[in-house]
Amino acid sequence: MNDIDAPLREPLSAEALEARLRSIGEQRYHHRHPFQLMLQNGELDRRQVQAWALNRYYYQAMIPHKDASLIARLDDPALRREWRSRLVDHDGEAEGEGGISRWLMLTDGLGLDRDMVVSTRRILPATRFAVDAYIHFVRERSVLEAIASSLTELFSPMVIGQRVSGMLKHYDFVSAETLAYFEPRLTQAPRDADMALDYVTRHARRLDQQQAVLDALIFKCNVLWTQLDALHHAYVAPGHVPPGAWSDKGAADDR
């Protein structure tokens, strides 16, 4: 059993906590999955960047909705007004505006048709369960948990360059213009993560709370690591694509 995984046996200080919190993530944080390094290494074809960006829509999308439920739970009006800038980073102000509007712009470079990604329904199964996973866990566990399980953000830029220069290196169906959404999250990242760390090692005192803290975030980094499990069978190895779930072949059923 690797340290991480070993339960708590004495409270921690607030700074042995926070680096319990990122050995989790240099260990179990998705930049570590073979697909994630096939994707920024150029070892993926076409069709597989597609499906990647496809099933991640689903991700992106529903991230909204998981912070709305959160902020609903929230009984301190300066951490709602802290919290709902994610919402506006998502959402955006106005039509065509924020993430999820850029990681179309991702899906419509990459030839996919709009409907079919917005309609959600041609993704793969364990995509949805693991999503749909997150955003019950945000929705039924305490605030704290909840709020712990989005330190995934403290390692997603390190993720985010090694993508966006691996696969401008190696693809030459991708631009810096299909792949705009990644840019802003360069900065929005850290600013949200930062806030994230700041209350949990305020608000994770006792052993039972530190502990559930640390176990929200190897929850979080198994949704992450399931969805790259799942596009990696269907459609790297062994290539099982299962019924429903989205092809190049067959595009007609796919518009």
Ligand SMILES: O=C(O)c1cc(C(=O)O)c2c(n1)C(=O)C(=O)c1cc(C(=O)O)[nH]c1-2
Given for the second form:
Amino acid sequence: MNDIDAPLREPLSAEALEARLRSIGEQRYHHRHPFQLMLQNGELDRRQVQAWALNRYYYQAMIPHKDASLIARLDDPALRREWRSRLVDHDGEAEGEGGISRWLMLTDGLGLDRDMVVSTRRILPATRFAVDAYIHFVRERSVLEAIASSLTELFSPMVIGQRVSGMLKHYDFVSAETLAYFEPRLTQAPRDADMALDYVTRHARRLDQQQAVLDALIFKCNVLWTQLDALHHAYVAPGHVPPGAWSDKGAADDR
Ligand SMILES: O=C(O)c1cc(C(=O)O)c2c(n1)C(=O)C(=O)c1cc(C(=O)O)[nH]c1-2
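Previous: the form predicted alone; requested now: the form predicted in complex with the named molecule:
Full complex below, order starting with the chain above.
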């Protein structure tokens, strides 16, 4: 059994808790996933990158639902105020602004039909199951666990940097404009992650709380990992596209 899977035996200091959270990210975050490595190393074709962007749209679209449900459960106005910036980051202040709109610039740039993308009807079943599991987790678990599950963002700037530079280098069908989603994330993610880490290290003092926090981060790494597993299975090898999913040869609309 790996270190990070061993149950805690005694409460950790805030520093030791943070170190353990970071070692979970090092071992379980999706920067190690074969599909992510193929994406950043230029080993995917246009269809496979389209499949990634189409499926990940569902994650993007559901993040504000997740954050709104968390805000609804927070008693502290100061914390609600801080968390509210995440909604603005994704939804923008006006039509055409924010992360979801920027993600649609990517799917547009890749030649995917916008209505098809926004409908989410052609995503992989496993994408929907994994993302929905995250939404349910945040709704149903304690506020502490819900906040801890966002801590994958501690690791996202690293993977985003590698992904964007690799994609720009290797693929002529993407550009800095179509990948514009990621640029603001490089400052938004550290701001959000620092705040969540501060909350978690201040509020998880007892052993059971600390164990729950560690498990929440492992759960969330699995949410991200599972999405890439599903993409790999459907669009890389063995290439089994589930019936009804995008690029299913028997389905009508493949754009
Ligand atoms: O590109 C990535 O690899 C990546 C990872 C993650 C993450 O680690 O959960 C997020 C994002 N991007 C992202 O763009 C984003 O808005 C986001 C919100 C959250 C969250 O859990 O609240 N994670 C992530």
